[in-house]
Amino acid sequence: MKKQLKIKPVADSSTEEKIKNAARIIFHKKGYAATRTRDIAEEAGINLALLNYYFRSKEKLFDIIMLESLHDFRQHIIVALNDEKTSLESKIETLVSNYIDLLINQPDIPLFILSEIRNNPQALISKLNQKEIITKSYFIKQFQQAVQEGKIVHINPLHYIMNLIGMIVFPFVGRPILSYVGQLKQDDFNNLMEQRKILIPKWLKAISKVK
């Protein structure tokens, strides 16, 4: 009797992105300790072997979904915060302007991120690098020129970012509570976003004022 030949799969650029996909929301929903790669097999319509052949395990997956993930935040920093043409003030509304869009097309980022510092934050740390790249910034250079010129009050830069992140980033995690107190429909919600786009900057501006 002959034996039968296993003939694999071919790799295929489709699949991949569907496996991909499946993986960014399962992950995005229940993060990576609790994610199982059989979820993300039904998710992408596949069987496990196949998964397994495209991504040996479920790390590897988790890496390239979450670099892929804070790609975007991190391009929006880096461009944003280092360009020596623009004011303190117009960085501050393209941050929050590229943020909110960013987020009204992927809400479950804000979630995902704080439950894997919140499990593993070192991991987290080291696949950001924020550290350098707000640092070393132009808009840091541009923040102590103005505290030193007298135009902002003298505080430490990082109750800035603090205020920034947080007012841009909370409404997106409390979404189901403020959905709920608020009655808010998915276009209500988005449309109080919009809105946060205009509020935010002038907030800022009104907290770091020298009166």
Second form
There are 2 protein chains.
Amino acid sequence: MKKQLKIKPVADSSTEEKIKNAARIIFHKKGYAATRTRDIAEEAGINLALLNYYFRSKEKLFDIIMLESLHDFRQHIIVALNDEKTSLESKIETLVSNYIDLLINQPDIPLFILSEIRNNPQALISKLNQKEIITKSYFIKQFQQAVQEGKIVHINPLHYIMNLIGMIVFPFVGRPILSYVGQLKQDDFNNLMEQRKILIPKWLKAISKVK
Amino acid sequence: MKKQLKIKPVADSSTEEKIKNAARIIFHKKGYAATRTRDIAEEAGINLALLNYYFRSKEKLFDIIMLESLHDFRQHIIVALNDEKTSLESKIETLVSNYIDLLINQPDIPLFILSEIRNNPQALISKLNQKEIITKSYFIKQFQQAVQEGKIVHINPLHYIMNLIGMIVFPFVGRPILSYVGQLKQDDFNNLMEQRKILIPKWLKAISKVK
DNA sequence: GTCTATATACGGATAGAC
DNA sequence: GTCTATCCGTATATAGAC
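In place of the form predicted alone, the structure of the form predicted in complex with the DNA is requested.
Full assembly next; the chain just shown is listed first.
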């Protein structure tokens, strides 16, 4: 059971990878409860029994997918917020841009995580780890510094965080409705998201002046 | 089977209402697939068989709850956006305020709807009805008017809608995480949302000037 | 209308052949 | 490692007594 490289996995080569990739797709799309192991097997093009052979149970397979998804979801925030070399503004820019790139590739991650947390809060919230990752980040230090200097209006930083993450994530969470209302095709939607990479930092800047 | 008044239902009096209220709570909290009819019966304090006696099946009961939830969720937008008497600004103010009030009372509605749409897009999206409710609303007319007059920067109105709805809804969708990160109690959270009633319209105004 | 007991279906998991 | 066949628990739904 060789561990494969994170960056460039050998695609769908091994059966194990095939199952994991299929599981990610189905779990992300339907959530734990609505997913049937038979669907995963079919998506992976393998026999149902193999799923249990490799992963013992639906739950164990799910835990693996959830852990990886949480990792992806968090990592973009943590890394960006804790870079001590960059300014507040450029931190926002990289975070927004990287995040939107992730979501264009895996648009179902946020709704997946949020709805599973709803179904099982205590179990999952703890897996988010250190609640201080945001509140004690270098970003927050810089933020409070900027408030002191009068560059940002005095306000609960949580509002700022909600707006930041919400502006990035919400369009993906509401994509089906949005695409329906706006009659958007896949590409139309992605183009809008590309625009937001530039717009969101500007908007946040404007907001941070509002009393 | 007398139809009861919408505004002031005779609370939990009838068994039918008891079941519906219980179903709303459980479905909102866990979604269709993860909900067991036994849980609903227990929550309602009635025998499991009665559920089928009154509503025939889990699915039929679910459809009723979903339809009502969609109605609540939409109605606040539609009514506010189509009032021809009010200015653009005051439309926003009422919409934000009414919406946040609804969500403080039923905080699980958005995640409920969004995750069920994800599980079954085509079936539910159609129930949203007329895709023109937003794009052909009086609000959009006023919006485009304001753009013409140079009061609002020229931009795809969908960005504006995403920001508007996202700022309102996202904190509720991400509430478990937010409350965890910010160490918020129920009241702390609600207070933040009350603040947003005032702040969101101001923020949107600032955003609408950003090039 | 409400209950107890039970039928039926479905989905996760395993035994055992290859 | 991979398949077929099958087991078994769980959840929905109904039959029938009260």
